[in-house]
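Starting off, we have a lone chain in the form predicted alone, written out as structure tokens.
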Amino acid sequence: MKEISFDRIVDAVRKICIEANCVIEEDVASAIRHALEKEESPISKKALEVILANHEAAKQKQMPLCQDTGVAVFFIEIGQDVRIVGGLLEDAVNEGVRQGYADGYLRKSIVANPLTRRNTGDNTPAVIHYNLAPGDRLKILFCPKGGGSENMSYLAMLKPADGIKGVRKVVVSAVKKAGSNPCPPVVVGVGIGGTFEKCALLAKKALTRPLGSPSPKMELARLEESLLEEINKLGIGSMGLGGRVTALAVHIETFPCHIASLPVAVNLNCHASRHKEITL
């Protein structure tokens, strides 16, 4: 049985949660470079020749790459022969986002109620998910996730007889509505099957591949394929101004579900697509 203190939890968080909203990851940066070679658009290059300077001038600053740092969201791998010790692995979560959000001077965007929208303060609770696995490891996936993308969620109960036609209706109609508010060129995370929940998590899960890694199942891949063609037709381009480049990548994700449903969500990640991992 492996160890793991609570201590080494909390920091690795708070590394983390500075780092993902500074430093953007290669994927997400190589995606924009090939946007720019592809966009034929002047005023839409000129807007990924921006993202590109505002990473770099984030990198060398250690400042956020965005004003909005986000909901704190984070993907767990706890595996089997793992023991934390020194206190709860969701309360050296929170710490570490606490201190994160602190000494890196991100925004602190939560409310502790839904309704009264007083802020927490410090950008907690974080929300998280929890896999388990086997082996004496614990993976953390952090993906800050900001309100304008976030907002253009989009969740539809299909009937079967729907099919794929009905699918790549509600994706395709999904990110033509979400326009500009998400900052694209967007990722595109989907998620198929399920129930009304594990279908959006599904959504949110796709947009944790590397960016633009196709799906090893060959015909959502090809899905995939087709679908970022069709959404970089709709014209919308780097920050809504118009072009080649809607989106950066489409992701599928997938579960058995039940003979009378076929649930299909979307859920949108701006350009910066950030996220960072950490095994411990």
Given for the second form:
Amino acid sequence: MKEISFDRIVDAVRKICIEANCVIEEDVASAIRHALEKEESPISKKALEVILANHEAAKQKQMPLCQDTGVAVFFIEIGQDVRIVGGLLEDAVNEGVRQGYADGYLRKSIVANPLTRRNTGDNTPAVIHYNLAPGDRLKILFCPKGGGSENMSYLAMLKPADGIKGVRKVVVSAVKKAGSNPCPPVVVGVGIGGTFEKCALLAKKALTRPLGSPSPKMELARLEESLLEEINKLGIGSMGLGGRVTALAVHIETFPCHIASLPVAVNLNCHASRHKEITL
Amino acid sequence: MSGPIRLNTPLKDEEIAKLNIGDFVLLNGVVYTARDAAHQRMLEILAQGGELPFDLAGQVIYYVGPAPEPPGHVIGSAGPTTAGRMDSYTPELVRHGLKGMIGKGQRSREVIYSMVECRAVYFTAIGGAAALLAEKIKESRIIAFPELGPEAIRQIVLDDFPAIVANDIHGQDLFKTGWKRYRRRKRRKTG
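Can you return the structure of this protein in the form predicted in complex with its partner chain rather than the form predicted alone?
Starting with the chain above, the whole complex follows.
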């Protein structure tokens, strides 16, 4: 049994909150540079150049890449041989968010009640997804999620008869409908299968895979590639200004499902696709 | 793409009339920040016949909820938010004299119609370029609704703030035009 202290988790979370929001990850920066090479539209090219310049400005000034520093979304993998001492894991994560968002001058974007809408003032509570794993490590992945891209999410409960053709239609039309709103070029996270809620989570999980790494399942990798090609024919371009690159990547995750069901969920990330992982 | 056009606020009708979609502009002068919650309050004030926190005539609203300012900075990261969320409020403000908006993303038909009717213009800035755009803001102070936190109305002063004309007074739409130009249609089977 390995013991990990409450305070250590708070510090780690505080640190990745600031880093994920201020420093672009190399997989994303490289995808943007690649997009710039492929793009033919002068106005979209210009937008991509501005995006790259912003990466530098944010890093130099230690300021967030985007003013929308998002909902604090976490994927936490807890080794079954880990024991957390000194407090609850959830409290530690929320305390880390509180400190990170204050010390990093990050925007507080959470309202306590979706209907009465008063800001909680510290960007908590975080949205946390837990998974148990073998071993004695605690892996914390932080993916701040902006409202502009999250609002463009879509879920459809298809009929099995709709098949792969139906799935493709759902994905492409979600990106098309989203248009300029999610800050393209986007990363497209697709969940297929499971139940209603499992499918949505698969789509979000798909966004956490590093850019440039296709699905290890051959048939899914092929589907990702052909969907990306189809999406990039839409002409939306960077920031919706018209162009050849509308998406940087399509990532698909699947899960077994009921004989009557074919759920499909689409979750989009903006061109910054922010994420930062730490292992304790 | 042409060279940038330098504009000063408040915007004058004759300057707005010269703008076309795709024009690069550098905005200078006072503008006001407002997003969802502030718009809702402004519309409530107008419905009750009250006085808005600032005079809309000739003015520009920047759709932004900035990050807090670190020490030594005027403002934190401050890029545009999705303009479409303000669509249901916008025609009313345009009819009350609002002349320009800065945001990101496409507008509704109703908003575009109101801009043609009242000769107003919508600029798109580059979403996510917030650290860079903050450098173009030279002054910032909250003038209304401080309790809304990042959604408070601020009076800010722009210095060569870069944006692109996305909707002009002729009813043109940069997004639609751009998508049409770069869209690749599926080949239809014949025979």
